[in-house]
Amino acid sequence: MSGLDDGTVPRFPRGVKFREDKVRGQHMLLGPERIFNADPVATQILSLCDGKRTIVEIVDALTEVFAADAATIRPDVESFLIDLRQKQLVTL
């Protein structure tokens, strides 16, 4: 798996959205014909795909959520967003 350069801005393509369903007190990814419940981790990560925030300034807001340094947490935040760009939900 290759990295995202730091300036990667991901956001979601159009038809997707990420919503809170209130009524079971969980978020959930919505893309064409498909729903995704997002666990806590995927809710922060998710939370901050605003389309403006690149991958470092996500990483930054994350490193201070959970108590964790970047290199611990880029790893597993690129490997998020790649699977969710391989699935049309993300595009990077």
Contents of the next structure:
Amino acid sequence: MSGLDDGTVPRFPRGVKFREDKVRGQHMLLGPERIFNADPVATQILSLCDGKRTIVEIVDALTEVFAADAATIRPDVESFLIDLRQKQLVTL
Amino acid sequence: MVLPHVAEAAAQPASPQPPIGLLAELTHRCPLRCAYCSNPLEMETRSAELDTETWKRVFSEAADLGVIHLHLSGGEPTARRDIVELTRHASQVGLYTNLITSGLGVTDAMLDALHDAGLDHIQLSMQGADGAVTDAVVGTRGAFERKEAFARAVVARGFPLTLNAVIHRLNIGQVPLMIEKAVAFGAGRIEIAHTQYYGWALKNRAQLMPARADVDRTIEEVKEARERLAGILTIDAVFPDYYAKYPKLCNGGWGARTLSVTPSGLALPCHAAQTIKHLDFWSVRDHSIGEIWTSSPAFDAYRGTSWMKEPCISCERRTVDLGGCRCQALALTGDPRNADPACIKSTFHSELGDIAVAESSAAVNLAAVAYRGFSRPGAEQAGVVVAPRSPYTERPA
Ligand code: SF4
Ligand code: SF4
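Next block, the form predicted together with the partner chain, ref. the form predicted on its own:
Next comes the full complex, this chain leading.
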């Protein structure tokens, strides 16, 4: 898999919303006619996708949350985001 | 760390979990007169429509109850003067807002205002891939060019656009062309949905029913286009159940996933549910959305599986498709508790196939198409459907 540039900024395109669903106690990624439930790890990552942070900054922030270093976390985050891009849920 | 994961929410079992979708039919007024329109034959008039404040309350209640997607629909929802205000309110209370529009009568200024109000997504109906076919389907002239201009204006503003193409005998030859148009317009998604026969579509079924061979060909065409356009255009397809073996889970299950509210405020488990005359539909004027969802008899009537009789009750698929569509069962078998006749276990199934074959093999007779419209008293008995008055200046009936 080709890696993402350090400067890559993940964004939600218009029509995709990441939000907390209070009724179901769950974070969700919403698209037209589509609902994806985010598990706790996905929620951590997506909460950091604010349209400003780069992938480096996101991974850095995650090292504070998870007991792993950046080199371990980065590939997981990348494959997660690339998969979401394929579903047209983020732009990279 | 554990690999992060987003999972597409699974279909819920039919228990009163909170609904995920609300179809708000803001008005039945529409500048088009589509032969396949699923609005009821007796359309509600402007004077009967809910006012702005009531719709806002409904949207707030829906959000509190757990509704995620709000579909602002009709008729033509932008025929309501308060469409921007309603969209803004829905967005503020956290709903994902989808405008389902014919694209006609929506000015650039209105699009800008809707963008500013937080509208998330636009779904544009597409009736054909060119002017000639579109005119034949919508019953007026010049709609195709206006839709194309609208689609481009939508995409230029950064809105995600879905085209909704309802397929029937009049346009089934244009499926690949419609897919090409979707790409050309810049849509991210197209729905190729075969007609569901309710309302005006049922009335016009003899002119709309596609031939089996054409249906099979579109399945191949969709498959080919999906592979070719992966990453460019998402193609969702619903194939007709008159030729199916098993019915579809209808609307995610009765009272399970979604609800509709008519222009005058009746809350329905499905937009065709009013065809089941003995059900008592509560109005949002008298009850909150939450009360209606959990306590109204109409939502309970066919929820889950306890209402079933044979063949559904002993069928292993009963929790898969919940017996299919109640409205179709009623329309074609006379009893909404029967299995949907799209099912091979239904005693009406072969009849359904026969209807499909007989109707689809006759030549299309456009003169026989009843374009939707508000009928004047008496006109219906005479078999004449009168052209609608201008959608924006309709007088009370
Ligand atoms: S199907 Fe056609 S006539 Fe019916 S509401 Fe949609 S655009 Fe209007
Ligand atoms: S018998 Fe009823 S439950 Fe079984 S497949 Fe047919 S419609 Fe579905």
